[in-house]
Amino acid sequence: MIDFIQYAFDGFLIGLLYAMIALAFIVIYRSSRILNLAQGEVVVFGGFIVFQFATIWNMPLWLALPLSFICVIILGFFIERGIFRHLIGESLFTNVMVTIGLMIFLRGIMLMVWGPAPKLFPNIVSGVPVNIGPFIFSRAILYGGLLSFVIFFVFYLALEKTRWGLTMTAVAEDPVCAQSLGISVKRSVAYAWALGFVLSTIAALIFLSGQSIGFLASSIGLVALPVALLAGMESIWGAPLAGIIIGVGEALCKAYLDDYTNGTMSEAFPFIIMLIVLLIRPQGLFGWKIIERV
């Protein structure tokens, strides 16, 4: 029972994770109708600008850290300038492929200035576990599961009961009108990318400290693709339950059922997830049901 509960605990802080990078698919999506396929790689990519600061150029995290978060923030607002802001008001077919060109960019452009072989990625958070009770948590872990829910409070008050959040929803629904009523779409769209970079450079520390990091780590923008669309891509607060669904199910998955599946269905889980889904409710738990007058 100890052990179940352990891995239903740890199921739980990995699913926290997983929703704040879905977190970052969600603010993108809310303000362009954008699902940026390239999420993962973003993670990366941010994590890879960390190491560079604090291992390669040997920084110490209290200068190396604010640092990372202003180049990424500048580095979201120059692919959203630079390449979508041109795709507003773009089919949904346009904006996906885009994004799938912007994932094979950001991979060459890791492969080429830090190699395909892993580094060591600095440890943000110390090593040493935290023992409550019997159970047992990677320190990174559970800080990330804490400092997660504030994130999501901080942007639930943002996006729901702000002016600048309520403008950016009016944005992805209809640009145009937006635009007629004197409300920036682009600065509303670069805004929300740039917090879309950020969210997933705080996910890439929490991931990744103490760990290996190359650019494979981007899968985990996978795994959270089905975290967004199971809460629903507008949802704030769905997405930490929907993060905790994928993660406590993939985190039992591979504890009682990888040794009879040779070791796939803990990644197969969110998949499954997903594709049912997207079967039954295609707007998630939690998402917007649009209706349309003919």
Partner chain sequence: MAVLPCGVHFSAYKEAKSFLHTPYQWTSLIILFIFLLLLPFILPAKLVSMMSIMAILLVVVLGLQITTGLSGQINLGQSAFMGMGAFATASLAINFHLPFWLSIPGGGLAAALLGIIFGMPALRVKGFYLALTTMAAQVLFPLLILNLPSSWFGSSMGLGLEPAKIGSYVIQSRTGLYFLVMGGAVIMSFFAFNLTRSRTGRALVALRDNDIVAEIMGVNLFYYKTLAFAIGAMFAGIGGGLWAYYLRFVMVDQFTLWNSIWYVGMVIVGGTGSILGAIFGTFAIHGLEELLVTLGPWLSEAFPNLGGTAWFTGMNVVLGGVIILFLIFEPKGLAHRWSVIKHSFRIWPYPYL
Given for the second form:
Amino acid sequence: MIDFIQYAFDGFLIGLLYAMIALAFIVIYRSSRILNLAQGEVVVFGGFIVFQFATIWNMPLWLALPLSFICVIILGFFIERGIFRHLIGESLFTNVMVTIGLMIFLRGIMLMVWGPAPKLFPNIVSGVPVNIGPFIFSRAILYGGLLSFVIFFVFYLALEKTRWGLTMTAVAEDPVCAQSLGISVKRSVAYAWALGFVLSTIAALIFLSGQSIGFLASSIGLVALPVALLAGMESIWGAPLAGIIIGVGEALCKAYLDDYTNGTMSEAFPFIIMLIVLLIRPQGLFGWKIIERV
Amino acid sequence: MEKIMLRLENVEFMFNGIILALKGISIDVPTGQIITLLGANGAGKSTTVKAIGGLLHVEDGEVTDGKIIFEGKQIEHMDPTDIVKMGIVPVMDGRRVMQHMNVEQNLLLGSHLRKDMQKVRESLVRVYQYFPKLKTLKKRTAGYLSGGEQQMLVTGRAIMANPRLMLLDEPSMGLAPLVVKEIFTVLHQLNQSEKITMLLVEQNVRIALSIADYGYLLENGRIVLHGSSQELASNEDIKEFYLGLNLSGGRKSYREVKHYKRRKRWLG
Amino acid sequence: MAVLPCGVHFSAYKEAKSFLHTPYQWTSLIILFIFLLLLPFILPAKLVSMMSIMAILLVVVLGLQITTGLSGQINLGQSAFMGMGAFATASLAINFHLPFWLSIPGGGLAAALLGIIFGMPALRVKGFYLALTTMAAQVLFPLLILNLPSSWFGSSMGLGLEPAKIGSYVIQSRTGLYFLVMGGAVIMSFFAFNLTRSRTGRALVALRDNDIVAEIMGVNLFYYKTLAFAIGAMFAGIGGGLWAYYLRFVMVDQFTLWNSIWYVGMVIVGGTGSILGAIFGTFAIHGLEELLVTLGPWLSEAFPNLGGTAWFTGMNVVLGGVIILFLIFEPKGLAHRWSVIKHSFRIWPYPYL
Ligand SMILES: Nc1ncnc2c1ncn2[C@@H]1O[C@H](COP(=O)(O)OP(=O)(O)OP(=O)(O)O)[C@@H](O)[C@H]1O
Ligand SMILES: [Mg+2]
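Right, the form predicted on its own is done, so what does the form predicted together with the partner chain look like?
Now the complete complex, all chains and molecules, led by this one.
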């Protein structure tokens, strides 16, 4: 029983991390209707930038972290400038495809600059694991989980309760109409990418703290996709809930089913959920229902 | 002599580099007046509105000749955001509400460029005064409103931007006569009490002329007729072809129709 | 609009449908065949292997072109379909001792079946949702193989198979394998070219351009959407079958999501919706990749400070960048450029049509 609760709690915390990455994804989607398939690469890229400042250039964390965040924000703006500005009004097909190009491109840059071998990521949250009663938690993941709640709340307020949030959403809903109201589509898309990068980098900090970083870590972005879909691609507070469902489910599969399935059930679980969601309720738990009126 | 707020000088507008939608039109919108732009389907009315609002860059359209001047400034190549900031607020056709936001969010969205929240709240109160129906529907998802309510919503949203010039594209499209009347009454009030200048695109000639000061008739991208509302309302051709009135009672003969056509060619 | 060569006009639908119109076109096709036949004898061994791999990839990319380019159904699982074909082919050859000319089509059918299963949601979900279903197929495929009894698909050990045989001739020399896979590629290209000009091909294009209108025009959406996936997956499966006989060893690691993504890249660069585009895309991108792999060691010797792997990994940067640039500046891909050049030759000296 103790084991079961421990597994579930671990899954819960990992789920919050997935949710944070899914949130990056959702923020981009609901402010620009771009399905960012490169999300995993964005996470690892953010991680590598921190690695560059903190480990390679050997800066103390209080300097390395702010510099990294400035860096990824600029990168986000740059992506809008270089790519998405030219694609306003293009088809959904083009927009999905271009994120595939971005995915290959970012991975290529990472491989070129930092090489294919995994590197040791700096310890952001150091210290021994935390004991709470009979349970043990990794410090980074625990603090990350707490931090994530703050982040979800802030994003919820910013995007749902302010006029600025409304303008971001308007761009996703009807870019031409948004323009007629004087909303700058370009700026909205740029902000969305900058925010997406920032969130991804925070997730990378939590996920990679004291672990090794390599381009293969981008597979975590792959798990965030089912989370975002289950949440509903527009829903901010759906993300933590969906993240927890998938995180806990995955952890329990890993603990109890993987032995009978050659260690594959935990890997398959999020995608089985994804298929079920796609077939039964494509708008996810809390996404926008497509309003079709004749 | 009244002051001209918006002036279109010989504007030519081209899509995709080949389709000439406006073939050199000149329109004057004097400050404080309602100017109506009439014309059949495909005449180029919506194109005119979107061209003024700078909204056609995404559709690969551009002003290829002539000028659009707003209070002495040339605006034909400006960004839509800057155009709205100057006080020109387009209300596009088709009642484009933000479907997944509720009514109040839609209204607030209209005010996003304004800094003074106190004033914004006052505007909101005023919009609810003009359209009491919207107040009762405050929290309703806009996608589920009826057509008339959506038209009120987009009009209200434009008011929230605190416009000096409103460009309205077919506010009466597909609405019941009573609703049309309500909306036009509000438009008239806005013009009278808030001094909002309007460029009103309409198919419904009768009601448009009832509140407008001056009108232009657009056909195939050209202005073929213009004059004060009274002049237009009493014009034979307008009566015949747009108001469906007929002086002599019976159907007009073929020759008279030809006469109209010939005149049109001459005018165009 | 398609510009026909001077002097060509049609008086019957059948003529318009036919693929080749002039003696000149016939001659160039025959020359191409002779060239392909002679290739293994004139090219160095390394290039022959490269051409063989390209031929296999071409079959797979042709399939993706049909599903995604022609019919507009985004597919991020082509590599899984290829894997299905490869495993089925290997399994049929090992467990049922089928000859290659039966086991490869068998692989194609198995892949088509998988394609149908994962293509079915296409009716309910659209656009990027489809990208997600096919991506799920791609992720789940290796997990499925690993969990099936190892006598079926070898589980984590993979499957090794005997070389293909024609009568008593064993196809295992480099040249023999070249002819096997190139033969497959030629047959499949022919099939693909014909498909685009058939009634089915037009229905698929109608589906891509606007499926609601297509349905109103009388195109059976369910049938054609499923068909688009089935045909595309069948191509992948046949490519997988060729792959199985070429490498004589199949394993789940050979069919990754990353491969699927590269195939999509090939389609985009070549030109979505054009069969010729699939050919261009495969050759351009795989050619470039091979070039970098070949030149890599040499380049890293010349520029040692850049690190040994930089040249190889640089390929990703190039491909990613090229995809993005093509989508922005040349959305119709290389095939479009090619037809523009061809047209301007045909209408020369007039600059416009
Ligand atoms: N994006 C576009 N690309 C090409 N041509 C266009 C485009 N938008 C409009 N046109 C053409 O410009 C002409 C004028 O269209 P416009 O929409 O301005 O007509 P309208 O007067 O508003 O008609 P309606 O009363 O039906 O709304 C039409 O012939 C139309 O086909
Ligand atoms: Mg119109």
